[in-house]
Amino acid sequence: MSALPKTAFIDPTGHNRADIEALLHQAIALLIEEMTQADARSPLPEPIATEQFEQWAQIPEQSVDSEVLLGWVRSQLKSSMNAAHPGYMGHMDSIPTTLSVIGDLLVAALNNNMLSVEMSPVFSRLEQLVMQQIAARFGLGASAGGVMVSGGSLANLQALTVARNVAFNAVDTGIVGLKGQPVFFVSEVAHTSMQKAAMMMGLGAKSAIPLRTNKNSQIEIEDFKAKLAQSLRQGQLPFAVVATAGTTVTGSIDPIEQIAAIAHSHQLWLHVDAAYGGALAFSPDHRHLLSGISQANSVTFNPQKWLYVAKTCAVVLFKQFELLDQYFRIRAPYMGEDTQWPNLGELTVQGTRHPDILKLWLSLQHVGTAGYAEIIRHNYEITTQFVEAVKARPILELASEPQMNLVCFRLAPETVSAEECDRLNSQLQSYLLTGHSAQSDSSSADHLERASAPVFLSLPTYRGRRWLKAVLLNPYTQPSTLEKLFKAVDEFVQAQGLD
């Protein structure tokens, strides 16, 4: 195989060990160089010319030298979002735990398939045991368990599919011939994966009935009652309701206990999308915010967010794990069966599955529950400082009272139109990141670059207007980071003549 480079594979006999070690040392050195200098780079990527992308996209006839490839990768890393930066606050992307990075490297080399116990005997067993432990943290009971999936959208899809199958015994024959339209209820600010799930289940996106929210983006119970009654009068077939623990824009938590009471009285499946907020189960100081989640039939939880596990790492938990066998499992006759452990690929949307369990397990073992509780406590302390800074400035307003470490706020001068207000907030986002805005002069920009580190806030549309969102997730974000941020806000306000 003369066309192959010596390091194309790791020779199982060890004949190319020295070459492999040299290549891996180069790659690890690159990783350490980039990650330990993340604070010195902008949270946002460096631009790349279109011509460079076109060069990278070519599939070569002959092997490209590894030195060249690593040089290209270095450019790609510098031109990627820098989530490790303490000023990266725009999204729910986190700096990963060291052991989750190592875990991904190790399982990539093993290349086991989590479809079956036969193909991945250690990790198939470990996944089920860890899922039981996590389910216990949510109080789901002794019969609970779960599976790992590639993201919260798949977790929500699987939970709602099981709910539909249980309600209408739809595993074999689907929902054709029902006397009414199956529907379920979600917050009007719930994740868009709910509408996608409704579409993919053959119900249509509009079968996810939106429920009105209050000023803090929480489901209004009276609207839930009214929409449920209306649905029944119209001959629809309600089968589930979704509560959110950590909305995407404001981090709000629905009143789960009250929703659970209504769900149970009407035999509705209760799913809780705790993709973000589920981490509060690891915080003795804040787990009370998830009150009522123990009554859920299913829960989505993404350790890739507030537990800092490298992407992807998401789970869907079920109060009665055995329901997956009856209402979701499609057996793969080409796979061997274990008398004690099920083939998890038969119980999930995916067949081929990556062994994400190793990086989750390693992170839990290495950080420990005390470590996670400490990080969450720090995040809340930083959030309190952030909220106090917003409230201390009359020109700023909060979208809602934060329940977690998300703060959604904006400039709201009384003397400008709504459209002008949107434009100002867009300019402020740019100013915080670069020190430049459409109406800032060079001297104010230079001063900002000396006075503060760059900060990336996202600019979501919420209730028809543009807001700035900060996700205070990075454990290296310190009070000084926020002091510099609000110093820059004050400079921008003064430069715009808004003070």
Second form
Protein chains: 2
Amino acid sequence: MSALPKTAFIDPTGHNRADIEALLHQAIALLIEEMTQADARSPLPEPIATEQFEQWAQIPEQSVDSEVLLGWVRSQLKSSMNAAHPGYMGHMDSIPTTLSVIGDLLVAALNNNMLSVEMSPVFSRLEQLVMQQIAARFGLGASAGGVMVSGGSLANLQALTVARNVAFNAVDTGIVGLKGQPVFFVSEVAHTSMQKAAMMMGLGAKSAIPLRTNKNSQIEIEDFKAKLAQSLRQGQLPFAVVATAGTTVTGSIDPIEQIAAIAHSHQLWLHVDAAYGGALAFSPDHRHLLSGISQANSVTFNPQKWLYVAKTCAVVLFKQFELLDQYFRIRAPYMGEDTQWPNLGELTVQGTRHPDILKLWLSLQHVGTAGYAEIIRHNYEITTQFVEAVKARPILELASEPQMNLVCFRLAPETVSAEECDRLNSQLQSYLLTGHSAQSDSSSADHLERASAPVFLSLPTYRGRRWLKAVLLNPYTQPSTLEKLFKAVDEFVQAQGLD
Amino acid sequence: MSALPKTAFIDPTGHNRADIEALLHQAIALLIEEMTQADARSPLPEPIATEQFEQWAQIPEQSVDSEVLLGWVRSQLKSSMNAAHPGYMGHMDSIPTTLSVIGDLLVAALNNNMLSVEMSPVFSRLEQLVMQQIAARFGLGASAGGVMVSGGSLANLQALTVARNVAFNAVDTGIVGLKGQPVFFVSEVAHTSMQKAAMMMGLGAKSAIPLRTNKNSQIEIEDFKAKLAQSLRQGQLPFAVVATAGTTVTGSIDPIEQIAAIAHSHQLWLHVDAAYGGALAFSPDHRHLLSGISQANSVTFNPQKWLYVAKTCAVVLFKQFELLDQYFRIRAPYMGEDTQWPNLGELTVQGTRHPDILKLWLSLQHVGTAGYAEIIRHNYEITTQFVEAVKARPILELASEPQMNLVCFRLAPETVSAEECDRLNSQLQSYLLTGHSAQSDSSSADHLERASAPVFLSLPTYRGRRWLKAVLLNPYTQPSTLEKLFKAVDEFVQAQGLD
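Alternate state requested, the form predicted together with a further copy of the same chain (shown: the form predicted on its own):
Entire complex below, previous chain first.
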């Protein structure tokens, strides 16, 4: 085929082996050069100009040479989010394990499909067995199991869909004929995927009833009781409650045991969104924080966060895995059958699915539970240092007392208005990242060079105000990183005349 | 950290560079050795023993050495679905482009997140612009755009959810209060993700009303009209119709133009599931087969199939992209905002999402539209050869006249019962794969060595019977591959005394 470049595919008979070898080695060289110098780039680089993207987005008739393409990709990498940087603290995104990078490389080449056992004979089996091991780690019991899905939002969607189908026997005939409005309860600071799930499931986003939280962002049990009673009085049909183990902004953990007790007495499905905090099950020092999770009917857990597996890698576990058979499964007659192993495409919100199990399994094997426990211990030590530094500065305010490795805080000078305070925190974010207190369109490279210790904190809106959020997830973040960060905070405070 | 292996992460300051380099080169060596000899393994190898998986699934306390892990992975690769083999024809799964393997490698190392522009500044922009280019290729007009999702089932789910939300203004308050049952129409041989979507959306799987198909597996327009009229008479609320461009078993294309006309006159949302057939938009010779797709309100298209991008890579396009804003978007206040570019996590069924755009974009650039047109032409030539070989043998029967590169056929001797016929076709499948007409538990390597030209056809159930399905997708499948295949068919027929 004359229009095809010689390296379009890896020839299964080996005829282009030398060319493929050269191309893959170029790609590896690029990867190593950029990722082993990640600390030399900003944690959050300036974007590339829109015109450049418009040019790239054109689909060419003739093949563009692979060397040219790798050159373009190099400049794209340099302008991407740089979560490997020790000063990257903005979100629950971090550096991936090396073995998860290797896992995704091999999975891409092999191109298996989690849709059916026939299309992924190894990975379908491995996923089922590893899910049972992880479910056991949460104490979910002998009937527990799970599936992997492409991200935590899908995990929450699948868990709540099963809960709804169990409550209303809704698989075949849906919910339109119900006598009342099905609702479920979530923390007012729960992840927005709860509203999204309610919207997608035909309940409407408003059927995710928000529960008030205390000053540490945990569900107030009295409010849960009151809202549940009110809902029942109004003729609604409450069917589930969600406890969050690791809220998005402050990393707070709801009182799972107390919520479980109420759920049990009112026959509500208990879902625990431990997308972030589930990793504590791998920490002997901290797993008590998840106390009560063993009573959950379903659990979301994302190894793509605190277990450092490359995205995406998310899990939804069920205490009674066999419920999926009656309350979720849609059979696909075009697939081969295996008497012992289910076709996972019938049991998840997805059909064709990427084998995320290989990178998860490789990471667990390579890092080991002792390795994960050690990293989590380090994260907590760094967090303690961070919190102490905040508390030592009266001008700084904590959003809540951290339970995990998230610190949400802000500059809160007594003398300024709420709007001015929001603006100040936005300026501080910019100063910490670029060395300047306002972002500028021009000479961005200049700005970065002048920043002595660039740190990226995010700027979430929380309880109606702007805050600075630090997720202390990167294993390469050291005490010295924080010393420089707070030195820069002090410089900013002084320069603004706030001291 | 003493429990951590030295190569657990790629140190962003480069301290473990030499070790990382060695490890990545080992991984590449493994990949090259296995993938450049893919034709030496079976297209569908025998599975590994369950005991081995149970051992692998244990999560160790201490790190397992990376060399040991790569050895285990090598044996896993050898037992995986081998879609790169020229004789692999069982499913819509094929060999991936080389640049999509490189794309996924780099994406894993970079670990960006399609949730927000801040977390993927390059890929969020590139995805939006490339989606507009692809929408233009389907003729969807100036207001069209799209998003990527992790697989076609999610694309169909998102499209139907938007359709439902537009029809019933259901984002906030859902569908429980509706006066009738919302329903949509699909081919009786449409993909099962339609029933799954109906189930998830709270409509119930039965609200996906199946339409009868003609002998070539295309929706019968008269049946659509009749079912629509009946539904309206019964007080149901029809809101959408789905045309399939490339059915799962026979690759058939529904009469999109005629369906569009009826949809238009009854204000039904028209969704086209072109997960497979959408690739024909890249073939000047065959794009007329998609005639009418420009009138769709939404289109599913999976470059992971006939554009050979590594899985997952799926797209959902909307004629009026701005509808997502009012009829889908759930805002996430914890994310940074960009005035020009949307946070894609607010616009898709997922939140955190893998940047599939890099491998798609790299593949489009490297193969080029001329390269894709050439591969598709080759696929059609091979299909013609295949169909002629079937028609030349009176004992073989076609399920439908192929419109694309799928051939669904079976052995249909006049003298045998339906059950016996199903059993014969199952034996023929096994014979073509292993050289034996029944699978055996022991000495599988032996069997494979004796198979002269192993070919994997799948064995779907279709119209209540077993058929053999060939998807002629692999660019390395040659006329000689088919000659050997039909020689083996003839041998089987003779050995069974059917000739």
